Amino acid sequence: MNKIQITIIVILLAALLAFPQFITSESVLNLAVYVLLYVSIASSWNVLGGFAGQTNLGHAAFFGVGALVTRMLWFAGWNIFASMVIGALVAVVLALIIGVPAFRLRGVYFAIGTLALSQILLITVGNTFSTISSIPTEDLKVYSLVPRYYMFLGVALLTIVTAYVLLNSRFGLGITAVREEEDAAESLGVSALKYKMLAFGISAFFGGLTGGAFAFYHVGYYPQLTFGPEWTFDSMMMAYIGGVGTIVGPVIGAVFFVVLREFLALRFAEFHLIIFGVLFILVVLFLPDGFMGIWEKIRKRLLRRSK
């Protein structure tokens, strides 16, 4: 990174930590918050349907074995932060026990056996904790949003920067090695099944982590909740959004996307899912590499005429 990157960075950092203390709406505040969740998740989504090119649609069952878990031990007395890294480290664990027979299929196949185990967990969990799970009284009476707030971010910058240290290690050259060809890969000694595990690891990390953030910030939920495919599809659709497999890709996405999803629901209540359904294709077919793409190709021309 250059000189002006690193000062913007070291500005947008300031601007995010005094945010809390310069911002008195709550719905101001809640907004913020929605969408540090959202770049955390789509951040992680990335780091394997992204750099690796494995498109997963089972990432809610992460996030909310993470949110599950981490909820689970919070209410049983657990620090929040021990609490969060143990859920997060049981969606790893998930992810490993299934990535091996997972990863046995490719494609489209590989996205459907993903989506199916998400789906069984919606419906196991769904069946099993059918109670509604609400923060204790004595949480509730000095429950506040900035704590929350300053969560959400330490998830959202430790999952893009493990996100950018991956991508420029020797691991990241294999992860993109496999997603680019990975017959070829294998053929040049780069062991396929490895560098897709790693990738699924950590991306199963962070969607738990950010579902243990989840967990402490919502007030009254069923459990069922953040195993829903919805978490899935929206950080899959933030990532294309912003643009697959880049780092800042997915956080562009995350801002647009909650921002124009608050506005379409405030104007267009009825219609703003149908709205995004149509963006999301519109993405797809005119703008595969998202709004980073445009980025591209305006940096090249600029430099172009500089020459």
Second form
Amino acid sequence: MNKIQITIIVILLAALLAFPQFITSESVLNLAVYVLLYVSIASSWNVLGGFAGQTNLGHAAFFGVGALVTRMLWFAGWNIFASMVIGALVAVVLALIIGVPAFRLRGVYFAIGTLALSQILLITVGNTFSTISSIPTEDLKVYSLVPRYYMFLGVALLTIVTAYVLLNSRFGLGITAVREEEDAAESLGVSALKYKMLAFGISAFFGGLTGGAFAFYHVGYYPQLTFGPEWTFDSMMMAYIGGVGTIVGPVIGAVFFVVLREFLALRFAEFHLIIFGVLFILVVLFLPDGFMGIWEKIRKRLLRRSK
Amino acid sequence: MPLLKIEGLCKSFGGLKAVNDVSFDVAEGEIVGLIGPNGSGKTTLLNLLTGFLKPDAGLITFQGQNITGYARSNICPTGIARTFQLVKPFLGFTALQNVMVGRVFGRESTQDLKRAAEESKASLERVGLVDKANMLAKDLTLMQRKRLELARALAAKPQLLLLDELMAGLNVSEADEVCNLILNIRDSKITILIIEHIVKAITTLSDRVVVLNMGTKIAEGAPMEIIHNPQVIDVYLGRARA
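Here we have the form predicted on its own; I need the corresponding form predicted together with the partner chain.
Full assembly next; the chain just shown is listed first.
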């Protein structure tokens, strides 16, 4: 990273930290919470979907498990942080169990396999935990959005920093090599299965952690909500719109997505889903590298001109 | 003790015996050529050696260590690197990143990415590709991709290098360049097993030639002996009818 980049990051960070001190509007704060939530979940999806190139259509399962376990432990009197970590770890265990059979499948079959597993979980959870899960009244009396905002900010930063460190490490080189050309990577000593499992575990951990933050944030919901396929597909769309496989891509994608959705939903209600569908198709067809791809092209052209 | 010892190696696909009871040795510092008509089992043999296929029977010993049936990602760290008949570069990586994978995960696996990058540059230099270090592999020509594949395998610091038709698809002058590269690699004490169709290349390069036909070894010996061996002429040109 160069000096300009570091300065931008420091300013952004200060602004994010100071944000709730200046903004008191609940709707704006809620919007900020959702932006951070989607930054985390999209970045966590990106570790497997982007770095490893394994399109996981069951990411909601990890978000949901994280939320479910966190909610249970927290309501049972556990510390919220401990509850979230346990929730995330349960998500990891689930990923490792799913990973063994799922990574026998490649490409489209992996995508369908993970989608099927998460749908099974959605139905099972819906049948097992059929009553609404609400924050107890005594906790509700002291409920405030500000700590929720900081919780999401913490999870988002942790996810981004981890993803950045991973991508620039030996692990990052290995897992992206597996994505680019699995046979060649293996012939050079990279164990594809081991690296995919690692990526899957890390992706599930941060998906689960985001779910835990959601459990801390949301006042009342049916547990089934957190297992819905929209969590997966929204994450994937954000990663692709911003730039799949990059660090900044899912972040930009999430900000763009949430703000645009807010804007569209206010004007067109449910019709905004169709707009997003079309947008996603356009991005995949014409901008396979997302917004980051456009930025790269501009940067290269500027560099060439300055030579 | 030979560097590589192959004993009674067999592999069938359904009813087809692709490799049938093949045995031979490769001594340290040698260039051994593996030839045979299309479908004679050369690439299958190479895939057996590198763990891409599991043999039905037989023994592969490398440096006295039994490596039969090793997972394919465990082969390179023991000191065997390969290239692919149809080159398989990491297309979205730069040339340098391609080579770094070999350096970082190969025989002397390392965590130190900075040092690995520098040493990988040296590997690119060796195949004459250092000025393309920051180009994406997908923007390289076939000849450059072949060089890249070679640099990547070399960066893994192998003791044995398996080359699968490295010259296929190249013109005569490019093939000559690759020939010189291979001789240069041998001079750095890397043993080479080479599969090649171009007979001239095999005869100039190899110290010894093994001939396969329909999965069976039919001849083994010095290049000049082999090209005059009547059985070898038969399988390549068909039996002469007087």
